[in-house]
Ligand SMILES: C[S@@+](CC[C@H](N)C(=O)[O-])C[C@H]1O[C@@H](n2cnc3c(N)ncnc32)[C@H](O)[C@@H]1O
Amino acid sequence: MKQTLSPAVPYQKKDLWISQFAHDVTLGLSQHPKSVPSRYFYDKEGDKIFQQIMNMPEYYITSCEHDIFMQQGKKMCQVFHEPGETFNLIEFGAGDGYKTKVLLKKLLEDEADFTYNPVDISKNILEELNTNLKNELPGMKVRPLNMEYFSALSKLSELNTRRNVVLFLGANIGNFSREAAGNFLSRISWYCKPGDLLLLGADLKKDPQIISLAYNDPHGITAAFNLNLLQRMNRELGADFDTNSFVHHTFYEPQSGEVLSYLVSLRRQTVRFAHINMEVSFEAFESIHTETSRKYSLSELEELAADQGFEVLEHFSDERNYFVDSLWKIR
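Please provide the structure of this chain alone, in the form predicted on its own.
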């Protein structure tokens, strides 16, 4: 296979995130096999499509976690803080806050003294969340942070010595390999203090058919979400992807617990990137890996926690045991 990759020219726009996007696309499409990080799903259009995914009947993750918070959120919130104690509630990958608002309302009902710090790489979704919170929960202290997770955690740790309660919800830990998940959690432990808490959402291993439908639904919404990554490269990097010549493909491997997602080229073709002076050639049926979503057993989560210096306080699961929010304390 012949592939031409000219040296990348930094995208001439006053937007660091666009430049990082160009760098990561250049790197990922120069490798064999090709890949693009899943975090780039989330531009304005990607955010909109993901809202549709969360409302699909096949995508059980959102409804399961919402039910956990509705039924068991008060108990969670009572562990977050001692009476009269102030704390930071830090949410990584906050999104639109649909589920988190359940916890926020329960904390306000308990007259908890906290500042909510939603952290997200999508400026668009943070602005929407901040506006909605001002309307729905007026008076609550909110400090949105449009930055990478650990930049935000470092910034907050430097500002005060209050307890940190970190939320990493919605099965986002599944986007990491087992080794990367361990590294990620060890960094949370390093930036936080003994006694700080982590509420970790994780999708549990279950009937493979149920999992498969959540990532390849019959409505074509998950396919549109994956294909939007090509459209984003067209919009922001001047690429000329023909999205009709790529298809969305996923499969679930039950032993490892991984759902693997790809964009597969249906023909031999060359894609040009005008803004970064690059050409990428594809063979027929060559793929771009776009996402890994790992499912866990409870024993695997407990092993992960112990390896990184956390104590598991409690598992909060939905009635079908499809999903778990696991509350950990830093030793």
Contents of the next structure:
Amino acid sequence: MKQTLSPAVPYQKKDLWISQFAHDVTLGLSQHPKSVPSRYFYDKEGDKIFQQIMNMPEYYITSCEHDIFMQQGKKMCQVFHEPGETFNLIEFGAGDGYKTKVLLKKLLEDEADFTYNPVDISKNILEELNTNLKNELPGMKVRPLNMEYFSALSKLSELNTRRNVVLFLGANIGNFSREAAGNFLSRISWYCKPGDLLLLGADLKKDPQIISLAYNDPHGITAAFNLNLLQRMNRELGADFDTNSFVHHTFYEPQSGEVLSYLVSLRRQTVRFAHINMEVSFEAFESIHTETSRKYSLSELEELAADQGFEVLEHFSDERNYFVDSLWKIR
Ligand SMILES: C[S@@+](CC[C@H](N)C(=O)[O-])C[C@H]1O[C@@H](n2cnc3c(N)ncnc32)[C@H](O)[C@@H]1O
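Coords for the form predicted in complex with this ligand, given the form predicted on its own:
And the full complex, kicking off with our chain again.
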């Protein structure tokens, strides 16, 4: 297999994220098996397709968490702060904030005094969120942070003069391996103070058919989302992927609780990356691992909390017990 991997060649585009993207793609596609981190799904096109996924009936996660916030959000918000107390609300991977806005509205109704700090790697979705919040919730204090999760963690200690309430919603925790999830949560508890709170969304283990459909829908939207990663490499790294010669493939493994997503090359081919002077060869049916989405049981979440220095205050679930928002306090 011929590969020209030349990290020493200067990238033609100077933008930091493009350089990081080029670096991570170079690394991921030079390994066996190949992979590209799932955070690169979210460019402008990927953000748009993810919003379509959230509207699909098969992607139950959005409606479950929205219902939890509509029905139980008031109770959660009352735990977030003492009357009259000023606090920071920090959300990792905020996206378009569709569900978070339910909580934000409840906090404003309660006249809570807080600054909302949405963190997201996608500049595009963060700008959209900021504009929408200015229109829909005028006067709310917002400080968007266009950063990767781990870079944003250190911001938590800068905010430590007040109580921190950290949100990590949707199924974002599921994109981490068990080890990385533990590492991320332990850093949150390290950077915050005893008494600070974390509201953690997690998709629960359930009938495998229901999970499988959410990641491989009959409309082809999740397939388009996965394949957009190849198009992004074409747009930003000058690659020449023929997207018709790759297929989206996912499956749910009930023992590990992982949904694994791949792009599988249908033929033997070589892809050129003009901007980074690289070629990558694929054997027929060789794959790129693009995402892991881990499902949890309540006992696994409780174990994770205890291991990383949190006390579980309450689990808030939807009627069908498909999804949980679990409220934890730092010990
Ligand atoms: C699956 S979407 C979920 C959005 C929202 N939390 C929800 O539940 O609807 C994940 C969001 O996290 C952002 N994201 C993914 N990986 C990230 C990372 N490593 N650092 C910062 N943001 C990240 C993406 O850009 C995207 O907007």
